[in-house]
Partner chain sequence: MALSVARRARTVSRAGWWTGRRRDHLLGYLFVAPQLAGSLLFVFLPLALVLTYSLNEWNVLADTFSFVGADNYRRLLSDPNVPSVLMATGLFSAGLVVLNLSLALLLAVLLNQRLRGTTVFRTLFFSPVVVSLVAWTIVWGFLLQDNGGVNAILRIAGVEGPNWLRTGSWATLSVIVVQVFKNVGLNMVLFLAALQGVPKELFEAARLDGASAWTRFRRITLPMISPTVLLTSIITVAGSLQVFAQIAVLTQGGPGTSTTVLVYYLYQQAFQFHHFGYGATLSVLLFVIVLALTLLQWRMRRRWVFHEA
Amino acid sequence: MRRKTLLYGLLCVLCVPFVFPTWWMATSSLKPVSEIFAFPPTPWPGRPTLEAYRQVFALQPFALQYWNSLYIALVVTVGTLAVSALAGYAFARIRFRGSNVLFVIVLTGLLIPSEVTIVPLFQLFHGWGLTDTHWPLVLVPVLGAPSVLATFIMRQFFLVLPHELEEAAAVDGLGRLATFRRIALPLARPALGAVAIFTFLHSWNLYLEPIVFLSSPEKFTLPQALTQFVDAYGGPMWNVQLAAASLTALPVLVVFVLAQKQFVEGLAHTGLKG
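Where the form is predicted together with its partner chain, what structure does this chain have on its own?
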């Protein structure tokens, strides 16, 4: 019993630096501008107002931008899950010539900051006539450097599956494809959940690429839309930006709560025990 109390206490203390800024963001979106930067910060708005939330939708085609971000993130997540599950499985479980070399080559892509490749990528997509479209925001994450992370995660998880699985599958007369689809993939649910969270989040928060590639407000994504809430002289409208930021954070928390089921309940549901 004492151990439990101690654990709860520890968790509560650890929570503070994580929760306070989020709390500030959410409550500040309900404050008038002058109160946001009052020092010391007020824990709760003196006179709460939803005005900022009204302005979010009045100043920008925010609902449309929300949809843009959402559908791009979903397409990217599904695409990345497919690409990375295949590649990760192959790199972890199939012995083929050059697999290690190929994997290290792919892996280096993970460590290249997007600032390094943004200009040549822009040149490529401009040459193909795909600037100011959503294509670069889908193609690059699904096939390029960001999906390498996903492949890496998948590989590391497939690596720990016991080898008896494939032997058993072979005994049952399952081919490689069927083993992958019916056995390995269901077992990888925790990893797929983690990949889904990472990928969705990455696409959802993508900032540099949309700014460089998109120029029509109706094609903007959310992080880009956030920067558009500025006053007459380029100064940020903080309350509106924070309201938009709060609205932006919400779906990702929902995705997290849903996806964490996948990896927390983990193996219990995969039938491994039965």
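Okay, that one was the form predicted together with its partner chain. Can I see the form predicted alone too?
Here we give the lone chain, stripped of any partners or molecules.
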């Protein structure tokens, strides 16, 4: 009992550096600016106020920007799941000449920084007339590096599935696509959960692409919108920025808390077999 108590106490101490910044962000959003930088810092506002949250929606079309980030993240997540599940299953189960070489070529997409490709991508989408739209924010992640990592995770998961399941499906008369849809895909829920979480988080926190492709405030996503809360002199409005950041962090916390089990289980299967 004493050993368990010491272990829990140690874990509580170790989690302080991770929990305290979030706690400070949330509580400081309820303080006036003068109290935010008071010394010594207070763990809870003396006079909590929601004025900063009111200003968040008054100074910008924050609700619309929130919706932009939400629907883009959901579309990107669904698109990435579809592409990575099909590609991962194909690399794991369909053997053809040069499949391993092709897979290595696909993985090289992870080695190319997004900063290297952003200018060619901008020229491409500008030529198509898709700048200042949300199309680049959907197509680039679904067909880019996040989808490559997702494909790797799905391939590793499908590699460890017993071949007997597919052989039994073939005996029952199922084709390749039906076997994937009715047997392999339902068994891949842990891997799909892991892919869905990190894809949603990546899209939700995407910053470089929005500032390059978007110029209209009503089309901004949240990371870009957070930089716009400044006063007349260009200085940061700290309480307003912290309020907006607290609202921005909510979906991330909810998604991870609800799906953390699937996330851990999914990643546990990514390195079992090469």
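Numbering follows the first chain given and starts at 1. In this text, the rigid core denotes the largest set of C-alpha atoms whose superposition between the two forms falls within 1.5 Å. For clarity, every value in this text was computed on a predicted model and none was experimentally measured.
Fitting the two forms on the rigid core leaves the C-alpha of Leu14 displaced by at least 2 angstroms between these two forms.
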